[in-house]
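As a starting point, one isolated chain is supplied in structure tokens, in the form predicted on its own.
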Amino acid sequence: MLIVGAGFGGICMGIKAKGAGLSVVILERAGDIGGTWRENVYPGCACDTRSHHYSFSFFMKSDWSRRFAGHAEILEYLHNAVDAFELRDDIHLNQTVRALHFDEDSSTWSVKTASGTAYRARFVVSAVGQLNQPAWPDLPGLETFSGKRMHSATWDTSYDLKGKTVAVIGNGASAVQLIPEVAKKAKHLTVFQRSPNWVVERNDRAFREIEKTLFRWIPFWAWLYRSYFYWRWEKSWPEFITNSRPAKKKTAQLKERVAQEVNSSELAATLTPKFPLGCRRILLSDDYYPALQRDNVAVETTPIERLDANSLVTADGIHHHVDCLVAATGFHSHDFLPGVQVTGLGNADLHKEWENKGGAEAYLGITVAGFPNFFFLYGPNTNLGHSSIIFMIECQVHYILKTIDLLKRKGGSAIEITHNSMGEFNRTIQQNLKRTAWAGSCNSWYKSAQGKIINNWSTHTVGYWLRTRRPIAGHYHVK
């Protein structure tokens, strides 16, 4: 098995595949493992899922320092997992995959890399994730700006913000983490906001020593703690259903929170969204609202018209002079294998097929008709708004191995989902997504340019767990 990517998905797949007796090669484009937790090092970078739930169920960590771990601690955890399961020698670093081609005669995939190294494998698993290609704002004059420019995903840790005038474009998940930290150092910070987002309390804190002792010496207690938050989040799923009673109740609570925590009624109105709860990613923060009310922070809602050598020029003609521009503008989230040519049966081009369908799609977000022995982790329609993506990844890894077992039982060389099964699945999921907040009247990275929701799962995670226990033989064609 060849796995593309050495983040959470690739490491989980590698561990479980080796445990199932498969030989494994993991190709990683960078010089180290870790995926998003290697790349993102901006101030305040941390997970917005509880630490005990944002980790493998089969490799529990007892000494998490906080309820919501920072990027460095998560990266260390991944390194520990690689070493604990002796996966290090199976990972080939600095190998950027450029092309995947399925050979119908041998039922194998040929893999070409930027370095010129070629690989062949019976099975290929894409574990590159959804959020790995930083998106810069499309603004005239961006290249002519002579000050410091940084994207939240490509942070320059050597740059000192102390005493600087800083502009942050965006107010999404990365922004709400870095803005409070930047505000502590910058002489002045201007946050350029197109529209506000819903922000819920994070309630983060460091774990006490007694808590870590209990987690270490009573593993069942750690399991209960993890399970509690799983079911607590799972219970919140109805809040994502349009006009549901839980959605209305939670919306009222969050509006009240803004009114209570923001002293200025004008700023409170600026920070209260007009779109349904969950239409965009719900953010977690305890210090975002206080940061925006600091004396050295301003929130600017007038659209940016262009940039010149040392300022951002808004539509009202005002020049906002800054030393440093930070783009917290997210990622290109709709290309699930960016920069990789994928050809399947009959030389079918995966990216062209997706383009013709208005966006990426796969059966259970895992496998695509016409591309045998090829699987995705964290693929189309498997993102969540209310739980841990690690849970979804473990479900997908389990399903992939069960599908390979089905192939072995059938005595075949290649297995693929049928076009009918994949088509029916995607028609159903798109129909179900229409009742969710993600279909609401807002722009979000969950939707393609055509408005098709291609990133998110359509219901609770228990439903996904049930669907991925084992493949239905009749849904597959075995060669």
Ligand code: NAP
Contents of the next structure:
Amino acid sequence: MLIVGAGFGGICMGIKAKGAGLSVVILERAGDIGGTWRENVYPGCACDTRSHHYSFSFFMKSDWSRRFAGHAEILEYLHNAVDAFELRDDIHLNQTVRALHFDEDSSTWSVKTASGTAYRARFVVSAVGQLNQPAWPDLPGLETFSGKRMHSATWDTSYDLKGKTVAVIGNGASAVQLIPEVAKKAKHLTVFQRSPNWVVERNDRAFREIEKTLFRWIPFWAWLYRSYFYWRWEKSWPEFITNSRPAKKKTAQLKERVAQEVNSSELAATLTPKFPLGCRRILLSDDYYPALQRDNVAVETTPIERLDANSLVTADGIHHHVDCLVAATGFHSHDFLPGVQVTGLGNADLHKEWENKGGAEAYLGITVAGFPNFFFLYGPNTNLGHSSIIFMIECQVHYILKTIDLLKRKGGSAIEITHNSMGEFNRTIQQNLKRTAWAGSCNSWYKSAQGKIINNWSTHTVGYWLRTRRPIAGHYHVK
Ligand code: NAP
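Provide the structure of the form predicted together with the named molecule, given the form predicted on its own shown above.
Below: every chain and molecule of the assembly, starting with the one above.
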């Protein structure tokens, strides 16, 4: 099996596939493993899912330092997993995959990398994730700005913000983590907000030694703790259903929170979204509202019109002079396997097929008709708003190995989801998504340019778990 990417998904797949007796090669474009937790090093970068819940069920860590671990600790956890399961020699670093081609005669995939190395594999798994291509704002003059310019995902840790005048564009999940940290150091910070987001309490804190000792000596306690948060978040799923009673109740609570925590009613109004709760990612923060109320911080809502050599120019003609511009403006999230040409049966081009359908789609987010022996982790329609993506990845890894088992049982060389099954699945999921908050009137990275929701799963995670226990043989064509 050839796996593309050595982040959470690729590592999980590698461990489980090796455990199932498959030989594994993982190709990683960077010089280290870790994916998003290697790349994102902005100040305050941490996971907004609880650490015990955002880790492998089969490799639990008892000594997480905090309820919400920082990026360095998560990266260290992944390194420990790679070593514990002896995966390191199977990971080929600095290998950027450029092309995947299915050879129908041999039922194998030929894989080409940027360095010219070629591989051949019976099975290919894409584990590159959804958020790996930083998106810069499309603003005239961006290139002419001569001050320091950083994207949240390409942070320069050697740059000292102390005493600097800084602008942050954006206020999504990355921005709410970095803004409080930047505000502590900068002389002045202006946050350019296009539209506000719903923010819930994070209640983060360091674990006490006694808690870590309990987790270490009573693994059942650690398991209970993890399960508690799984079910607590799962229970919140109805908040994502448009106009549901839980959604209305939570919305009222969050409006109340802004009003209570933000002293100025004008700022509170600026920070209160008009779109439904959950339409965009619900953010978790304890220090975002306090940071915005510091004397050295201003929130600017006048749209940015352009940049010049040393300032952002807003639509009212004001020049905001800054030393440093931070774009916390998210990612290109719709490509799924960006920069890789994928050709399947009859030389079908995966990216062109998706373009013709108005956006990416797959069966259970895992497999695509016309592309046998090829699987996705964290593929189309598998992102969540309310639970841990590691849970989804483990479901997908389980399903892929069960599908390979099915192929072996049938004595075939290639297995492919039928066009009918995939079509039916996607019609149903798009129908179900219409009743969710994601279909609401907001911009989000969950929707394609045509407005189709292509990133998110349509219901609770138990539903996904049930559907990924085993493949239905009748949904597959085996060669
Ligand atoms: P994002 O949610 O896509 O937010 C991008 C922000 O940039 C938005 O506030 C957007 O405004 C703004 N923006 C974009 N172009 C702009 C422009 N021209 N002018 C003004 N504002 C502009 O990106 P993100 O914060 O990096 O988060 C992306 C995803 O990464 C999250 O949803 C989450 O899934 C993941 N993430 C997770 C964690 C974690 O702790 N697990 C942490 C960080 C990120 P509009 O909203 O008005 O479009």
